[in-house]
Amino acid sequence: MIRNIITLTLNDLAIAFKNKTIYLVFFIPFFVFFSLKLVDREDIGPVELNIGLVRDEMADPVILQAIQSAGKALTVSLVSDEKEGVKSLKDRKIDGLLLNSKTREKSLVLVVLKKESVVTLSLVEVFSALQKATEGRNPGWISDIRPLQTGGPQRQTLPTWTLMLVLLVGFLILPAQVAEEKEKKLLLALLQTPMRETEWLAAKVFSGMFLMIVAVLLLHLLGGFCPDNFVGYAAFIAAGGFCFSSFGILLGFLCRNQAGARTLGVMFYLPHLLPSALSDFSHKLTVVAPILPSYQFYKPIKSILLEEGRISKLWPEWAYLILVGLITLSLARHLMKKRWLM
């Protein structure tokens, strides 16, 4: 008996090492403990917050003066305009920018990504303490708090959400799909038809991209969430659905079987979900996860989502994705015709 468990068990390791699948063993929590590396970690001690000032604009001298003599719990980046300050802002080159308020005198309106954050009390915090350590108890210097990004935690973790149900629908579903019809010798059948190879990509694209259009509209449904500029979110999801369906198709080509296709995917899906999901939490990260094509549908929908993005200034993003979705349908095309590992 003990024998006998002993031979299935080798068996059945055997066969993960064949199909592949013992690599997600390995891969997965390695991937996973690189991409918490670059994230920024919480020190134990003081946290060097970087903060931006319009150049020339800063009336009140002894508030100026108090930030310079901060030390190193507060660094200045001096911005030529609001607009220069808040695309620094949302690039995470600084912290915060402050701006002269025009309801109170001697006071400063704090612009931040998001009211609910670490870095917002921390900042208020030690504006706070300069405050107090400057004039005693005088009413505070910042008088109203301007998040980029509004919205609750629903609403701010929506553009993830939306991320992961692509890439799940482009990485796990359509490569294993595409691997069992190439498995089961039904593409081969199919080839020996009048049907063409651009006929059977087209339909396997579109039905990816049908898949990720109803999954997305579902996720919205049930959040009860309507994109103000709706035109523009669906072009993305549209790009995303093409560039994602395309490049699942290839990996789906390069794998024999099924559970080949699946370790795949996976290994495409963890790289392309966290660096870009994980991006709002690390400036290491926003250096990394832009070469990915994962990050070019993410910050475009999160800017439509939560800072009211437009099209006209993120077309390069869905140049982007269009392009890398015909360049990985030409190649999945060529492996197509050479019948590979057919």
Contents of the next structure:
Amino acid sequence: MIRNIITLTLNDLAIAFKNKTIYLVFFIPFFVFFSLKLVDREDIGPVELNIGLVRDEMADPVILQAIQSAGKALTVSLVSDEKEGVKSLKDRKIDGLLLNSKTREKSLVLVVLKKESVVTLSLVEVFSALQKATEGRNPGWISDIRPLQTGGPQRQTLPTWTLMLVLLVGFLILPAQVAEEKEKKLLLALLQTPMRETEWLAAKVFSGMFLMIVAVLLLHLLGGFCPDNFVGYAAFIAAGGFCFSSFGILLGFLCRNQAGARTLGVMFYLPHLLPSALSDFSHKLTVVAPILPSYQFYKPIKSILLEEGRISKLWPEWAYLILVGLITLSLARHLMKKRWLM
Amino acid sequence: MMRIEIHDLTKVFNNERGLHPVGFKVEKGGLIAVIGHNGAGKSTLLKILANWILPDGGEALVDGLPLEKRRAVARKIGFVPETPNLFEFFSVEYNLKLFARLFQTPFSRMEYVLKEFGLAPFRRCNVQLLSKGLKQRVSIGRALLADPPMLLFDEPTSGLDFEMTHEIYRLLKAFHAAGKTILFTSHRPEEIKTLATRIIVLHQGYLVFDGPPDNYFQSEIHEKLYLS
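What about the form predicted in complex with the partner chain, after the form predicted on its own?
Next comes the full complex, and the chain you just saw is listed first.
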């Protein structure tokens, strides 16, 4: 009995090795380890904050002097105007932007990405401490906090969930489906008909896009979220759907069977999901993530959902997604014509 | 008129098995058996003609059309693989309807196929619940949906019982009588003695015999390959 169990266990492991499932056991911990290495560790040592000041709109000299005396805890970056400051903030070059309050004299408005974040809390704490040390009274320099990203935590996490759903269909469902059709020779049966290769590819892209749109729509309906810029949002969901459906079809063509396709899918799913979703927490990941098509999808939908972004300013990302989709789809067509691993 | 013309067709796999330059012609209305041991290149030959795999060299013409014109060739050739490749989770009717749509043939043709192959009682059954013999019949029915003038059968009786094997041979004879050109593979030459009008023998990827069955069964090749 024990001998049989050992034999069967070894057989299962051999199958896992053969269909590359075993690679996930090594890949996932390694990938998570390296991703976490790239996430800035804000819990260790004193938090170093970078605050933006508008050059021609200098704050009260007392406040300015206090900021300059803060030393390493607070570094200052000068920006030419509020627009440049907001851009630097979105690019995570600065942690906050200080503007003179238009309603209260000798007080400031702190512009941050998110109101409920560790960075915002740290900035408020630093300014409270500085005011107390300078004037010895209760905090009042910062009279208002203006977040760039609106909505509560539910809405704040919406872009991550949307990205997750789109990538799930693109990298996990579609490659397995394509590989299954190859493995069971169903695709070859279809190629016995006068159907065009492009028709099959288009059908696969549309079915992938349909699944993605239904999933995203359901997420919005259940959460009661409605984007203000619906047209721009829909354009990005469609472009992302096209891009990741095509990518998924290509992955399916690279594998001989379903198990291999699932493994390869996970190997693409995590590196596309984590750096983009974690880029909010890390300067380093913000530098690395833009290489990925997933970031070019995540950033615009986040901008549209949380920062009132417009497609007129986001067209390069839209074009990038379409381009990646077209390249991967033409590669998939090439492999299909070559009867690759069929 | 030549239905199939093959010139120096080659396909070599990593393990050196496959098809070494092979050439022959098939006339309209032939019932040709391609025989040989496992790994002789029989299935490779049929799969190349069915556009499942691409040849490394040579040329094959189907009714004068090169295989590269896949869409046009698809209307000329119906291929029945050794293992039926059907959408198993769907019904017999769904499978046939899907392919009827892709072939742009009327559904009345599907009804004819269902009736002709005794599949009408199973039309709503999921394919995965059918026996291998019934699945093979669905697969043959699918290949005949577009009524192609040529049919390719790869080991059509493989894994079937005595009764089903004779049923398949009866069908092959019926298709032949209806004027179709048929190429089928087998590794049991005795079984097709009275069936084929011509025998092509492949051995380790090379064509070693091409002629009428009587000549083959009296030849040294038959003795060498199957009797000794």
